[in-house]
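The chain that follows stands alone, in the form predicted on its own, written as structure tokens.
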Amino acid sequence: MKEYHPPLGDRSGLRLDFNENTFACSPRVLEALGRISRGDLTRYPEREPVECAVARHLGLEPAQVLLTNGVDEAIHLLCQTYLDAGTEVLLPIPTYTMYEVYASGTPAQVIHVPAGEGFRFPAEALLNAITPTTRLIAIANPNSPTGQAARREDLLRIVDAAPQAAVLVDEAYFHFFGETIIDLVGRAPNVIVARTFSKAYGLAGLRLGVLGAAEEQMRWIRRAVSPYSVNSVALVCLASALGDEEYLRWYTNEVLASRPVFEAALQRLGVPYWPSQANFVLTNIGSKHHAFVEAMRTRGVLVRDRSADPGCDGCVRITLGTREQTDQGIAALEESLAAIGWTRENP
């Protein structure tokens, strides 16, 4: 089974490394925490009432919604539900690491489908890779670490071409992209959509994700889930976070305003990058990628070295935050490039 070792530990400073909310959760979440009594913590959690609220928020039926302990648990559940000996899972790469981690814990065969030029979504190659034994196709949209997005028409072609497979479209970065296929849940029986509350909502520490799927699929998925995997504190806080749409809009707008500013700074400095549809930008620092990450750290800014990902040699991913944080990140970027002697001619 594949292993995943996130570079945690001391993360003091400006956290532009994990694509989290870089500012804070809604103040209503803290108010909700203050209302939790000692007695509340003695009872097992009940996710169903909050699932009903989430279903309304997403425009789905309660039977089509499952709250999970982060999207990581959701991915694990799908692998346990659909993958068995003699089956295949298709993964466009590079992509989110945990798809392969959980798939490799099953007897299924993992099939890699490399991205196209410029990390373009490999729609045709993915379609050609579908076989009668394909049981799961996992697509992050937008993708991490590249920030690239798949077109809706390409996703529909894949859904139609693989009726025997669950097609997971992981919309973790939906709020920074704005496009979704959640309207297909229930209409296309093999479509499964995942969302997270770790990014725009700022609840990464509470571990909350959600799956949307047709009721007939959800009945199978629920067989694999623990009834208490989402804790009571997370459920209370989620209800409050969903109600503060004004705060969500504010943070999302800050990130969306930061993205062109940061990309313009990269252009000015001559740093190669891939235009992003998410709350991060993948840059190509080249052979000095490790020195760059350390130089940024010494200036109080954390960024993520992704050079070990397929096709990402020399790449560093940088999260976008508020406009003030982006200005801080750009200043550290300029100083760090100068400190390591990086130039566009000598990366």
Ligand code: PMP
Given for the second form:
Amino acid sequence: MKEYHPPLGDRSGLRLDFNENTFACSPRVLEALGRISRGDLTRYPEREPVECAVARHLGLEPAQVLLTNGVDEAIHLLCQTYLDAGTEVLLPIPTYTMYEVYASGTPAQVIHVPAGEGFRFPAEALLNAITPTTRLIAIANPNSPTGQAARREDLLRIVDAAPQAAVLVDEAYFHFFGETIIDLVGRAPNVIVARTFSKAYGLAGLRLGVLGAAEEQMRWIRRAVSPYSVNSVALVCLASALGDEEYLRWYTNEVLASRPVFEAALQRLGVPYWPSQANFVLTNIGSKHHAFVEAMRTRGVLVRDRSADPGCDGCVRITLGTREQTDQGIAALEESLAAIGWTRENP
Ligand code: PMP
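Switching from the form predicted on its own: structure of the form predicted together with the ligand?
Below is the entire complex, every chain and molecule, led by the chain shown above.
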């Protein structure tokens, strides 16, 4: 297993590199932080009361819900719970890096299923790759870094075709997409849905994710979880963030308004890109991708080079923020392309 180090480093400037909320979390979270006493911190965290609130919020039973230290911990848990020697995990690629990172820490075999034309969700290829030893199928919906979404009917076909496997549908970017299969939790025993509070809610620094799954599935997953992986400060903040729907709506609407503006700018400039269902857009800058990322950095805007991802040669992923931030991003993009001598005829 290789070490994985996200390219954090000095991240001062406009952060369009990690698909976080680019602005702030709800002000109610800070108020809740201010109410925490010194005595409160002496206690071990108790996740169940907040877990109940999250379950209510998602329309699930408390027994179907597990709060985790970000979705990353949830992915780790699922790999620990389901993967063993002689089993297989199916990953459509390209996709979120941590599925492979955590799967590679188990003896299971990782099977890559390449995306179709235009990074389309490879439904048929995934169905064909399912075997009696498939134990986990991880699908980010929408996917990162491509922004592409899988159709509900395709997800249902996969869920039906693999009753021997846990099917993780990672809805980290749900708020920017709007479609979900969370209604299947409890109805289809092998469906596991993940949501994060790192994106729309703006709580990436607190590390909060949630899994929803049928109770019988959850019993297996709970065996692997550490009882205190979600800390008490995060739990207090989450309870407050859940209560501020208005703020969530405001931020989500900013991003949704930014998306067509940003995509129109890419079209005007002739930069190839893949239309996105998430809070980021994957662009194809071509051979000058490295110079482009550096030129953007010089102008105070961080973007993420994804050219090493499978099938993503020359690609750079750019996060969408508020409309004002997106205008700033577009200005830097135009200047950067000019500075590196990028033209649509000679990318
Ligand atoms: N899933 C996907 C598809 C993601 O893109 C990310 C964030 N980069 C995560 C999960 C991780 O979320 P968290 O911050 O909750 O660990």
